[in-house]
Structure formats: structure tokens, C-alpha cells
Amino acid sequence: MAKELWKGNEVIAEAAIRAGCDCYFGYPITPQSEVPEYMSVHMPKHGRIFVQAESEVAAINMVYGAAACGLRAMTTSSSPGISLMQEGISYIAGSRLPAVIVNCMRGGPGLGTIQPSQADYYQSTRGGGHGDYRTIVLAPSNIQELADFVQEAFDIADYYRNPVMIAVDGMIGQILEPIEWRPVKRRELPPKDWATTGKRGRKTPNLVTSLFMDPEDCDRMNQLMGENLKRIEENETRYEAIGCDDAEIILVAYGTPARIIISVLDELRTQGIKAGLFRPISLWPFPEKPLHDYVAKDNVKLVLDVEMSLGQMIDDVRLAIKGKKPVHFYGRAGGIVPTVEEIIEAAKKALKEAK
């Protein structure tokens, strides 16, 4: 299969089209504006719906309406835009609807910068909006994974009737890499007999809502969602471990920093320091047990969490490790990407302090 050179944001759009996305609603914001640009040209060619909404608030509520009709609906944005979407995402989750949301993260808080960041980890993995819900969060670290995960996200959303978020930093949205448009495994999906498509042989039409005035009804719905989230934790946890079996220091990172750490491992091992990389691929559900089991090995002295933020994933790292080993942190914020040399220095400093 021949490889083609693609830009990250355009891969997001093309992958969605290939996955059968029926409707795209979005609003341009750097660094993901190429997604709606691509969709505006190519969705109509396939007889599908593209709408540039008047705002991110409008876009997510259009996704809500389309998803309620049983259509495959999607939106993309960047950090401040995703913030505006949080109420709508909570409605979608509370109504048990599938949807795909891509966040091409940039530095914050507020308007921040247009440079890449990972400072939306809390927002992504904690739901972001109000209520007891979670979004399934996948974090690719290269463009091939981006192509695969976006296509797969639609099936995952349909299977669990839950929104799926693809969390990428702005760097991955903007870089070009060769990829293969390879077949992505499809799931056997349940029928969308809950969709608002008229009576269709029923006595009454379906009702999609997240409003339950009776607290007993609301509790039942939350319990049902909780059971679904447990299924997701059991079945959708993903990670990659490189060199962790004999490592004395394990570096934990996702997205762009994980790419950089591949070179860090090579250099550290050349210098006689056994280092490994643990990369969460699903940010939620977070791969707690695999990380705990690697870190619990006698050869591991400590963990270094590396992020393009002031430290957000570190909370999940600490929870997973349960105090077994010291956890150190190195991060850059404001759109600065950490270098190989900086991470090597941070790793050596952490090992020195551990002695």
C-alpha cells in the first residue's frame, strides 16, 4: 500500500469522511482551521452536510441535534472553542448520544497563544462540563495514528453511545507525515432504535433528552451511564510501553512529547542509563494498572512525567502508581515544545536526587 504525504488537520477531515461522517459543524480557530476548510470543500462532494456555525456554542448544539437523529456528527476546535462547547458536550453525554470531537490544543488559559500545548488534559479527561460523565479520549502521537483513531472514533462512539474526543496538540495538527490509508477494523454496532426519526412503526416517537425532573429517574440514568463507563474502562484502555521491562527510570508522556522521548531513550541508554517510555494512548480510560505494574518492578527507581503544560496528567500518574515510587515532573507551557536535551537533563537530575 503506497504512502501519501498528509498534513495532520487535513487527515482529521479526510479520516472522518472515510468513516462515514454525515454532518460536520464547526468554526475556524487556529491551529485547526484547515479542518473546516477541508470539510467545506469535500463534504458536499459526498452529498454530506457542512455548516460553518456562527460560534462554537452553535456548532456543538448542531452536533447534538444531528446525533439525536442517528447521524454520524462531528465537530473540531481548539482550546478556547472547546471551552465554549462544554455545556453542549454535557448535554450530548447526558442524552447518551454518540459524537466525535477533536481538540487541537493550543496554549492557555484564556486566549493564550496559537502555539501547541497539552494544557486541556483536565478539560478532556474530567468531562469538562457539569455532571457525572466522561468522554472517551484518544491521544495519537503521529499522523498515522491520527488517521486510524479518527476513523475508529465513530464506531467507538456509536458502540457505547458516548462522545469520543481526539486530543492532539497543535504540533500534530500542523505537521506533515507519510501515512497509509489502511483499513480500520469495524465493529458490529447496535441498531440506533433510540434515534428521533419519527414513529417508524412505533406508537409514539422517540424522545432524546438529558432532563430528568424526578431525582429517581435522574439517578437511574446516571447509574446506567456509570455502568457504561465501567464497560469502557474494561474494553478501551490503550497504551504503549517501550523499554520499560528493565528501566531504572520510566518517562510518561503522550502526543508530541512522547515522540521526542524516543530520542531521549536512545541517548540515555547510550550513556548507560536504562530509560523507558510509557505512553498512555487512551487518556480516559487512563491505563492505571499497566503503568502501576511497570513502575512496581524492583529495577524502577522513579518516574518522570513530561508534558507540554505545567502538569495535569501527573495527577493520574500519581494515582496509578499509588506512592510506590517517586514521581518527578518536567514541562513547558505557553506553546513551548520541550527539547531532547531538556528532557535528558531533567531525567538525570531526577535520578541524582533519588540517590
Given for the second form:
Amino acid sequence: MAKELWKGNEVIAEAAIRAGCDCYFGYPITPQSEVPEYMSVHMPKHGRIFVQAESEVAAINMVYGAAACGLRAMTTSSSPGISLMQEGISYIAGSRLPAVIVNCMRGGPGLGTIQPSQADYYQSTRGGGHGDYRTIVLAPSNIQELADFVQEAFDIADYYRNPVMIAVDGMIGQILEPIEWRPVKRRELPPKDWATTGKRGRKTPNLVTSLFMDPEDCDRMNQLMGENLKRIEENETRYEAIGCDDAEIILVAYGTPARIIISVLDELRTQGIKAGLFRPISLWPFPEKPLHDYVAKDNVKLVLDVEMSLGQMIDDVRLAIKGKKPVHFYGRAGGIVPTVEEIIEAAKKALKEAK
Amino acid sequence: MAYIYKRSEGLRDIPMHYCPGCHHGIVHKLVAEVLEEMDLLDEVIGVCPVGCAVFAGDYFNCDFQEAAHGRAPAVATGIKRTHPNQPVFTYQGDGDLASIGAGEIVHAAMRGEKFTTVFINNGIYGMTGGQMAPTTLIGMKASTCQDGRSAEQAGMPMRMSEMLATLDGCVYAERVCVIDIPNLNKAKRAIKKAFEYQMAGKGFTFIEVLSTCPTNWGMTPLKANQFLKEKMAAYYQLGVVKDTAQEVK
Ligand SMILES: Cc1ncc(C[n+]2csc(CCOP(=O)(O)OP(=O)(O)O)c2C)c(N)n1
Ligand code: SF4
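The block above covers the form predicted alone; next, return the form predicted in complex with the partner chain.
Below, the chain from earlier opens the complete complex, with every other chain and molecule after it.
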């Protein structure tokens, strides 16, 4: 199939439509407003539903309503809007509903900046709202992956009855790249016999709820959810490793910094420094064991974690490595993308300190 | 054997947790009867609030979703937009609808979402133990205004029906109560009319039910009914607030 030039945010929208997204609810915010704009034009053309909600709070609850009817529902936003959605995401997880949420991250805290950032790592991977849930978080680092992951996300959400978040920095939402609309992995999905569709044909009504007044019931629900999360950890961990087999330094990064590090690796290797990249693709579940196994090898002296934040993923990196090797950090916060030169300098500095 | 009276098919055979004299149960019954009479029980999807009616989904014999506090109108929007031919309703208290969910109800009404909202205005937060609501009357005591609500400190009580009636998307708003049989019959007719308008695709329909909370008002059920009649209905006028559905195509 021929390659086509597509912008990140429009890919998010088009991929959702191709994946059979039945309804989209959103509220404008930079740098992702192209998503609701595209959806407002194209969803009706496919006979699907678009509503511009009055707020992100409303948008995520519209998703709840539609998802609880068994439909493929989606919303997208950027950091401040995703903060507002946390209540709804918690209810979606608590009611065991599938949904797809895209966070096109910008610099925070507060109103921050509209420039790209990765400062919502904690919020994305620790649940974000109240309660013992997790969202499955996929972090594409190019537009092709974005197209693939958004399409896959609907199946993953339906398969596990768990919200899936696509976390990209604003850069990935804004850039144009040639991509191919290729088929993605489809799963055999369980029937949505829990959905509220009107009780016709059923003996008992369906009730979609996250309320379990009896603590025994609430514990049982949580245990069930926990087992599901374990299953996700076992089956949905994704990562990419480049040049890690012989590396003396392993750089860990996702999203935009990971792309930049591809150039860093080439440059360092021409200078005689064996550098590798470990790129978590699923931020939750975090690829803990593969990272540990690469880093534990004798050739690896140290790890350099690179983020567009003050350092959040570094906690997961440290947990994975279990103190086996030193972990250094380089990051730019507030909407600045680190350059190849800056990262090379950080890598050399870290190696010097290790000697 | 001929039945003179029986539980509506719209309600399940489960004991309700509502306090003695509380109007929630009565309003449940009216909604259930209307749904049964209109033969909508197999199609309808309800949305319950956070408040004393959080368990409504256990009582009604139809599909239900439990929404976050105040968000029922957004949840119902998600349902109705994707199921335009099925009846959808929210059932919400005054803390839920007029306070934390004020934004969601206003915008659902503005968009003319074609669902029905049954709004229980009991002038207080029932479930959390009797705190002040936006609808608490001036001078009425609540646990967060123990000397009675003052306008200076907390503003004037909110008339939701009148407020929503200013929006073109809201085609029908009526305020009713269930303190006696004539009023109860009127309330049922209003609920029915709302569902009829909804099924005819007219627009957003809103039934405000002035209700009692004997427990948190600190009154016997009869005293509470008296208070509703004399005090609440004086500030919140009973009757049709808006009915433009006839003209709406
Ligand atoms: C976000 C959030 N804030 C607060 C609460 C606690 N809460 C539960 S019910 C309720 C008030 C309900 O009052 P109302 O809507 O008047 O209904 P009633 O109980 O009187 O029927 C509150 C504040 C909550 N569940 N969620
Ligand atoms: S607390 Fe008030 S509103 Fe709640 S069930 Fe009791 S009487 Fe009814």
C-alpha cells in the first residue's frame, strides 16, 4: 500500500474511525484540537456520533454513557483536560468499561505551556484518579505507530474491559510523517453481555456501576480487577531495544526523546562509545524484566534515563534495575525538546563520572 | 383473583432503603408506572445519581447506569446520542443536579438533548446527612447552616426549572409534588408527558419534584408534607414552567 503524508492528530482521529469508533466526545485544547475538528467533519460522514462537550468532565462522562451501552467510545485531550477527566476515568475503570483516551501531553503544571512534554507520566501510569486501577498506556514514538496503536487500542480495551490511554507528547500530535494504513492485530473479543442496551431479550436488567457498598463485594471487585491487571502485565508489555546487546551505556526513553536518541546512538558509536536505546512502548505495564535483563549484563556500565520532564519514568527504571547499575538522568521540562547535542553531552558526562 | 393494586412491573421486588416518609420511593413508583404503561421497560436506559437515589438502578426493572456525582446528564448524552430511538432518563437530587452537576444539566438542556430528567428537589443533601443544598430555603436549617440559610452568606435558593426554561433546547419543564393524591396524579401526568415528548423527539424535558427529607429536615413525614406545601411551594411555584413542545417540530 502506498505511503501517505499524515499529521499526528489527524491520524489519531482517522485511526479511531478505521477501528470502528462509534462515538467521539471532546473539548478543544491545544495541541490536540485537530482531533475534535477532524472528528466533527468525518464522524457524521460515517454515520457515527460527534459531540463537542461543554468540558472535559462532561466529555469523559459521555464516553462512560456510550461505553456502558457497549459502544466503542473515545475522547482526546491534553494535560489540563486529562486532569479534569480523572474522575471519569476512575469511574470507567471501576465499572469495568472499555474506552480509549488520548493524552497529547503539554508542559505543566497548571496552565503551563502548549509546547510538548512528558510530565503526565505519573498521572498516566499510576491510575491518575482515585482507586486501585491502572490504565493500559501505549506511547508511540512515530506517526506509523500512532496509527497502529490507536486502531489496536479499541480491541485491547474491549478485550480487557479496561480503559486504554495513548500517551504522546504534543510533538507527535503536531508533526507530519509518511505512513501506511496497514492492518493491525485483531483479537477475538468477548461478548458485551453486560452492556445497558434496554433489557429486551434478557430476563434481568443490566446495571453498570462502580458502587459496591458492602466492602466484601468491593474487595471482590478489586481482586477481579487485580487479576485482570496481572493478565495485562503478562501479555501486553511492549518495548524496543536498539544496540543494547553490546552497549556500555543504555539510554532509556519513550516518545519524542526516543526518536532523537536514534541519532544520538549513531553519533556516539562513530565516536567509539557503544550506546544502546531501550524504549518502553507500553508505559503501563512497564517492560521491567526486559530492561532489567539488558542492564544486568556485564557490558553495561550505566543507564541514562532521558525524559521531557523532571524525571518520572526514572522511578520505574530504578525499580526495574534494582540497584544493579547506576541510573543517570537528563531531562528538559516545561515544553522543551532535548537536542542530540545535549543528550550526547549528558551521556559522556555520565560515563566520565562512572570511571 | 382480580388485582386492585400491585407493584408496577417497572420496579423489582427488592425492599427500598429510603427513610419512612421520603418521597424518593413514591417518585420511583410513578416513573416505573409511566414506563410500564408506555411499554418502554424493555427499551429504556436510566441513569442514577450520587445521592440517596444512588441505588435506583437496583430498584428499577430496566437497564441502568450509575453516574459520577452530578454527571448524569453527560452520561445520558452519551447514551441518547448513540441510541436516539430509545428512551433515556436521569434521576437526580438537588445537590447532584443544582450544585456539582450544574454545568452538565445546563449544557444538556442547551443542546436540547432528547432525554428526560426527573429532579428531586428536597432542599437538602440527604445522603451525606443534611448539609445545605443550592435549593435550601432562606431560614431553613441544615448541618452547614445551623442557624438557617442566610442570603447574605449563601445567596438565594436556585430555581432550576425556571433557569433551564430560559434555554430553547428545553421544551418542557414542570414542577410537581407528591404530597397528596391530586398532586401525585398531576406528577404522574407530567412525567408521562415528558416521556411522550421525548419519544416524539421534541427536546429536553425536565420534571422537578418538590420532595421531603423528613430525616434531615428533622420532621415527621406529615409535618414534612405540611412544610413542603406551605414553605417550599411558596418559593418554588408548582405547575408548568414551560411547555413549548407542542410547537416544536
Ligand atoms: C465528587 C463527590 N463529592 C461529594 C460526594 C459526596 N456526596 C454523596 S451524595 C451527596 C449529596 C447528595 O445530595 P442530593 O443530590 O441533594 O440528593 P439526596 O441525597 O438529597 O437525594 C454528596 C455531596 C461524592 N460522592 N462525590
Ligand atoms: S435521607 Fe432524606 S432523601 Fe435520603 S432517603 Fe432519607 S428521607 Fe429520603
